[in-house]
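Given as structure tokens, the chain that follows is alone and in the form predicted alone.
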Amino acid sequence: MMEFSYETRISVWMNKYHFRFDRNLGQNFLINEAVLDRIVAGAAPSKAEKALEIGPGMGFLTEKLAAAFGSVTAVELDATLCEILTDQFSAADNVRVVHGDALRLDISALASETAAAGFPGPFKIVANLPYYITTPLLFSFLERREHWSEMVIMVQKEVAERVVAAPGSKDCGVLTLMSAFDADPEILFTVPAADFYPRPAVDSAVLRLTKREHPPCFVADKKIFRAVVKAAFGQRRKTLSNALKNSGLFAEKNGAAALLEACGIDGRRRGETLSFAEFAALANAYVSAADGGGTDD
């Protein structure tokens, strides 16, 4: 257990390093130790594995990760927080602090460096993600799936609900479908705003995304699948037929209608009502037609 509370440590380090919270960076530090322990436990860590943490703040979660994983890479954008972290973990030979923008992160280079240090496997991404970049970060990690095996991440509760949303739900969208393509997502638990300092305006939730070897059903081309999904949700209030027709995916005027008919999908439906399998069928039929097979294949 800690000798001093997290609040006390924040106050001391704010004075020592002249740190001030930057609202533009969404800096809200988790100060409930029981929740920190539950996050780490959710990743089922081992000393043979390596963790990647985004937005470590003052290192409260980083401490837990360092005790549980063989290697921890902590990526922090704020220069003052990097100074605090570097001083705090100067004696820890399994923690590396990286000053940088997570959205521009060269995860491939980090993976190679940690592999050279004796940790060749993929990262487990364990983090309290900065809320202002949560969605683009998730998409970025999903695109670089070869470098991680699992994500245990704290996000805004509403984002977590979008990730795990069921077809027909108002929360179902592009993030839902693309998360399901690469991972099996689940909400582990929720975290109230009172567990943070400073206190945010919203509650949070901890998500676990376990990487899939294959999507839930056959998809011929991931890029086409993503394009069809994005088109379907590009104009959420429009019917599927109109959304696809106006997406720019079809050269022929009746291309969208023909594709929907070939797949047996009612064009009057809206994107959020379709299942993953139905989106896969649309994408696969589109690929088949583009290859010269026609929409009847």
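Between two forms, the rigid core is defined as the largest C-alpha subset superposing within 1.5 Å. Being a predicted model, the structure only gives us computed values, none of them experimental. Numbering follows the first chain given and starts at 1. Compared with the form predicted in complex with S-adenosylmethionine (SAM):
- Once you line up the core between these two forms, the Cα of residue 223 ends up 2 Å or more from where it was.
- Relative to the superposed rigid core, residue 277 undergoes a CA displacement of at least 2 Å between these two forms.
- Each of the two rigid parts keeps its shape between these two forms, while the smaller one turns against the larger by 31°, per C-alpha superposition.
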Contents of the next structure:
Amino acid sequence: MMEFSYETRISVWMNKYHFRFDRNLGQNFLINEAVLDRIVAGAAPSKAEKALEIGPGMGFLTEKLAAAFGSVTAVELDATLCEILTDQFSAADNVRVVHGDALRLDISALASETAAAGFPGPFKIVANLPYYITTPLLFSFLERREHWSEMVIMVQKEVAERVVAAPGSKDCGVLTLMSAFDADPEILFTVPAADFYPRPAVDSAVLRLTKREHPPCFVADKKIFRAVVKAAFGQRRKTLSNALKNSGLFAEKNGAAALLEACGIDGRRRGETLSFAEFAALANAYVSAADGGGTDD
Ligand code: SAM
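Would you mind generating the form predicted in complex with S-adenosylmethionine (SAM) now that we have the form predicted alone?
Okay, now the whole complex, with that chain kicking things off.
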């Protein structure tokens, strides 16, 4: 149990460090200790493993991660919060505070540094994410699957529902497919706005994405794969042929039709009916055409 409540600690540090909440940085701190404990438990931590936390804020989740994991790397953009965190964890030899933008993170470098410090395995990413960058962050981690084994992340409830959406449902889209390609996603529990300070305008949910050992099929370029999936889901009422044509992916007028034909996929279908293998076939054919194979011209 804590000596002081989270609200008291926030107020003391606000005064001591002249910290002011920045709405633009999604600064809503979790102040319910039971929820913090459930997040950490959701990651099934061990002292042999390392955690990567995005947006540690004042370190309320960080201190619980430090007690449960062998090593914690915490990446925070706000300079004042970094100062608070550095002071707070100055005596903890297993916490490293990194001042920087999680969207520009060199996760390979962090992985090598933590490996050299005795933690060679992949990270478990555990975080109460800044909601304004949830989707690009999630995509960037999904693209670097070799560096993590599991993510336990607090996100906006609507985003969590999109990640776990059933195939064919209205919530099912690019986020659903890209998550399911690399991981088994599940919602662990929901969290009301009242558990944060200051209160956000939305409810939240904790998602766990357990990495699949192998993706369902080979994809040559994850960014192109995502662009093809996005194009197919972006204009749901259109046929696949028209959706791809309007996606901006093709310079040639007949590029989309030629690609579909080369892959043996009927362009009159809706994008949401395609399997992973069909999306991958389109994306891989697009990549080889761009490399000189000539499929889209
Ligand atoms: N982990 C803390 C907690 O649970 O109380 C704070 C979570 S708060 C929702 C999100 C945190 O992410 C804030 O501390 C914010 O400053 C930080 N943040 C915002 N944008 C960021 C970025 N691009 N890179 C790293 N941290 C960021």
